[in-house]
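There is one chain below, alone, in structure tokens, taken in the form predicted alone.
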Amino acid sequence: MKTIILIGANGKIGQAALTGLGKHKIITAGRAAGSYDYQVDITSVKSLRKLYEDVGHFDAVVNAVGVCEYANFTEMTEEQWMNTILSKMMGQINIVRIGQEYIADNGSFSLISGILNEKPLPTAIADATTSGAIDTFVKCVAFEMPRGIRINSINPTVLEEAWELYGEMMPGFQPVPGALVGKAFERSVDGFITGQVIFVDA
């Protein structure tokens, strides 16, 4: 049994991740006070460091959050770009950058990207750009991780459980069940691969 910090366990992706990690000890973390075991804001290095210090020993970090702003490229403001970059990109990079100081030897990080960097949609340019950045980060930083630490990204299409919310903006996309995404997280945490983008698409 591993001790896993799951950031964003209450969201659709977080719930999907839980389906694949049930045999492990799960420590939940997120922004909403009282909704998780620990409170954390991934856009704050100070908050991330406090999380890791408060938890103590852990074998893996699974991230299921990343705020993205949506607008047409010609209308998207710098503030909207920066909100997305600071959360979906730098937030996740800092999960690893700070976390590698605290995680156990041979531990693992599992980040979240998303299919829109492979299958673009209108208004989703910031999401697509930062998802592509995370996939590239994972592929490259795997060569530099110390102490046998592994890192992968999960790149899912829209979930069946979220289709009611996102289906209208994703015509022609085939949703996948959350349990299938959970298997991708399980493979990342319990397997031996590193530097991989695990696609979950129909």
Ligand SMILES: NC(=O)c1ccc[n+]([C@@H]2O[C@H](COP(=O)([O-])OP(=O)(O)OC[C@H]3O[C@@H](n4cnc5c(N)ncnc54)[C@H](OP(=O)(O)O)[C@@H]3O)[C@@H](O)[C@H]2O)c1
The other form holds:
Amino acid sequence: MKTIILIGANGKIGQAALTGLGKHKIITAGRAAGSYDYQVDITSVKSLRKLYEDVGHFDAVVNAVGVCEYANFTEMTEEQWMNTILSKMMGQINIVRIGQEYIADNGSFSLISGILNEKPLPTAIADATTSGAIDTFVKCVAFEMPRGIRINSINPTVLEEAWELYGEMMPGFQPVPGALVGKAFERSVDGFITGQVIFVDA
Ligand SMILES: NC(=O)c1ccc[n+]([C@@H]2O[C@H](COP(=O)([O-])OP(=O)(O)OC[C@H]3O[C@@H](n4cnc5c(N)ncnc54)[C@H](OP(=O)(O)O)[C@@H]3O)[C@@H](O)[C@H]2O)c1
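Swap state to the form predicted in complex with the named molecule from the form predicted alone:
Starting with the chain above, the whole complex follows.
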């Protein structure tokens, strides 16, 4: 049994990840006070460091957080770009940058990207760009991870559980059940692969 910090556990991807991590001890973390074992804001390095120091020993970090802003490229503001970059890109990079100081030997990081960098959609340019950045980050940083630490990203299409929210803006996409995305997180945490983008598409 591994001890896993699951960041964003109450979100749709967080709930999907949980379905694949049933045999482990899960420590939940997220932004809303009182909703998780530990409160964390992934856009704050200070908050991430406090999370790792407060938890103590852990074998894996699974991140299901990456806030994205949506607008047509010609209308997207600097602020919308920066909100997306600071959460989905730098938030996740900092989860790893700070976390590698604290995680157990042979531990693992599993990050979230998303299919829109492979299958673009109108208004999703910031999501697509930062998802692409995260996929590139895990492929390249895997070579530099110390102490046997592994890192992968999960790149899912839209979840069945989120179809009501996003289906209208995703014509021609086939949603997948959250449990399939849970399997991808399970492969990342319990397998031996590293530097991989694990696609989950229909
Ligand atoms: N849903 C899909 O079908 C799907 C498919 C592919 C990829 N993705 C990607 O997966 C990621 C998560 O999407 P989702 O649909 O699961 O979103 P969601 O349901 O809105 O959940 C977001 C989670 O992130 C937490 N959170 C937000 N900002 C945070 C911060 N600064 N620090 C810590 N926690 C924070 C929220 O916590 P609180 O509740 O405490 O605010 C919540 O638990 C996104 O990057 C999205 O692009 C989603």
